[in-house]
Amino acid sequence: MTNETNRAWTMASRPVGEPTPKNFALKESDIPEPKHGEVLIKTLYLSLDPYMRGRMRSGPSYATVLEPGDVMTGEVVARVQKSESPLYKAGDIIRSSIGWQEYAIVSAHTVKRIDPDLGPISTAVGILGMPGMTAYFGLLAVLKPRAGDTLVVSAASGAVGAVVGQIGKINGCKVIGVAGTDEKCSYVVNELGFDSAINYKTENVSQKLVQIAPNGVDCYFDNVGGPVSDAVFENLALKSRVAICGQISQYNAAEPPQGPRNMAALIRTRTTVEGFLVYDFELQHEVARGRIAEWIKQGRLKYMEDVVDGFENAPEAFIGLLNGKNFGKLLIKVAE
């Protein structure tokens, strides 16, 4: 046995409607040593993202749901302390989906190197990781852009978001962000270089995509689904095209939400409508990551983290990247 103890978050009840901190236990054990083709990783950095609510419901998905008393799910940035595998040695830096916890064995061939001179390590869960795969993948490959069109991003400043309006920028496109806060509208506008931005909290998104997008919104990114795709629908334009990411505004909805709504829109205008998963685009994914990892480079890239120290602070961060407090990518910074 190894002189550490493993401290692992657990759903401990599934949660109706928003989470709260009783829907998560704190669970300790003790940790044994790798076997053959095994080795002992420790967090970094824990990602957090959205989707990890959906692992919370019971009923379909697209993954294993969460039961009541297993580790909560999610990716992490990890240092290998031992090996018992030629692949790896102590002090490689990789990337698992070990979930909510600080040790975990795991065979070698799970898990995934990071290279440093890519980008500092923490991207590997966030830019240069899944968030930036999702953004790379579902505007490239699902919603085609093409120069001169007008691309809507919502939840514009988050982690796939700002990457998925940058991109949008680089390939010739107009750019229009939807987020929650007159700050991070200021931000995606200034900082990222989007056209304009609406703060959905504060304003119409109909009534200002009418004046900004007059001849309509020919892609849409969806990450948040309700009232603001709703305006987004009644804006769309002739042959436009709209790639379902995420239904954030839904996560939390003790009941199904009333929808999907303002159909008849997309009989006007001959929409597609594509929902997607950053699986569907795995054997691209290494070519993608070099791709945003030169533009990082070039300055052509711009990404935020916000990043909170402490394992103990895990539920209450999630928590609250439901409810859109977060500012860029959610990180909980775990061990130096």
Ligand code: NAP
The other form holds:
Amino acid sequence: MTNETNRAWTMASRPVGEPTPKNFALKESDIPEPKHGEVLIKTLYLSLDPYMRGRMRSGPSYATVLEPGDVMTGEVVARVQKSESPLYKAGDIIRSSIGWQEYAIVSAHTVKRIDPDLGPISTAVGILGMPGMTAYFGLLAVLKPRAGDTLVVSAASGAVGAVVGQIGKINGCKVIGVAGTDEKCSYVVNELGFDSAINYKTENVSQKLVQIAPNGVDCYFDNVGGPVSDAVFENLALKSRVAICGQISQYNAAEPPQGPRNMAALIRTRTTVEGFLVYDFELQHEVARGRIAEWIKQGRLKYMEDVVDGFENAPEAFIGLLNGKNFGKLLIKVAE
Ligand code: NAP
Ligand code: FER
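Please could you give me the other form, the form predicted together with the ligand, since above is the form predicted alone?
Next comes the full complex, and the chain you just saw is listed first.
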């Protein structure tokens, strides 16, 4: 055993509605020695993502749901501290789905090596990781935009949305972002090159779309659902496509939303709506990672990280993510 102690955030109780700090508990344990084929890893960055709220809920899911007492689900960027495997040596930087904890012993076969030449190591769980892959495949494989299409993306300044809009621009789309503050709106236009942005908290999204997308919305990358999506649906073009990536406006709802919303708009416009999961494209992730890294190096893709210092701050930062407090990809910096 090492002299240090492991700390892990567990789900203390299932949240009803918005999670509160009481739904999380910090658990301490000793750090065991790795056995043959295993590595001891130390977390440097913990990625916080909206899907984690879904894991705290009971009911059907594509993945295992958490039970009270379980360590919160999550992916980390970590350093190999000790290795009992020929695959890794101490000092290697990897990513692994060990959840919200500072140390873990894992089988060397389950961890993924991070290529530091592609970008800073934190990006392995951001633009070069799960959120970046989501943006790339949700846009290019699900929405399949054509040059000249009008593309709307919600949660536009976030980890996924910011990448969607920029790849949309690379592909010749007119890009409109929807976000929750004026700073986020001016960031996506002035820094990321979107054509325009709508603050859904202060503006009438439907009316603004009538003005800035008079020929309708050809592609809608939906990260949020709820009233923002209602407004976009009112403005869909003929034969438009909608990719259902996330429905964050519903994640804290104690009851599921009742009944279909304005689905009649989809009849008139002959719209195709498709839900997708980033893991549907797993076999193609490496190719996408390489292309995104190239675009970053060429200055064609930018990204912003919202880094919160200190493992102890993970629950508060996560609660904030579901309320729009983050600006860019949310990460917890756990260690140097
Ligand atoms: P993010 O956008 O970095 O952060 C979440 C953002 O959602 C907040 O900053 C907030 O921004 C916005 N938001 C929160 N409540 C909202 C509400 N009621 N109405 C409208 N917007 C709201 O998060 P992300 O990691 O990029 O994820 C974005 C979406 O993609 C999530 O829905 C997530 O579940 C989904 N996702 C899906 C997959 C998949 O495989 N299908 C994979 C990854 C992510 P504002 O200030 O702009 O409101
Ligand atoms: C996400 C939101 C929802 C996500 C997955 C889901 C991987 C899946 C939901 C379900 O199975 O009900 O951000 O990311």
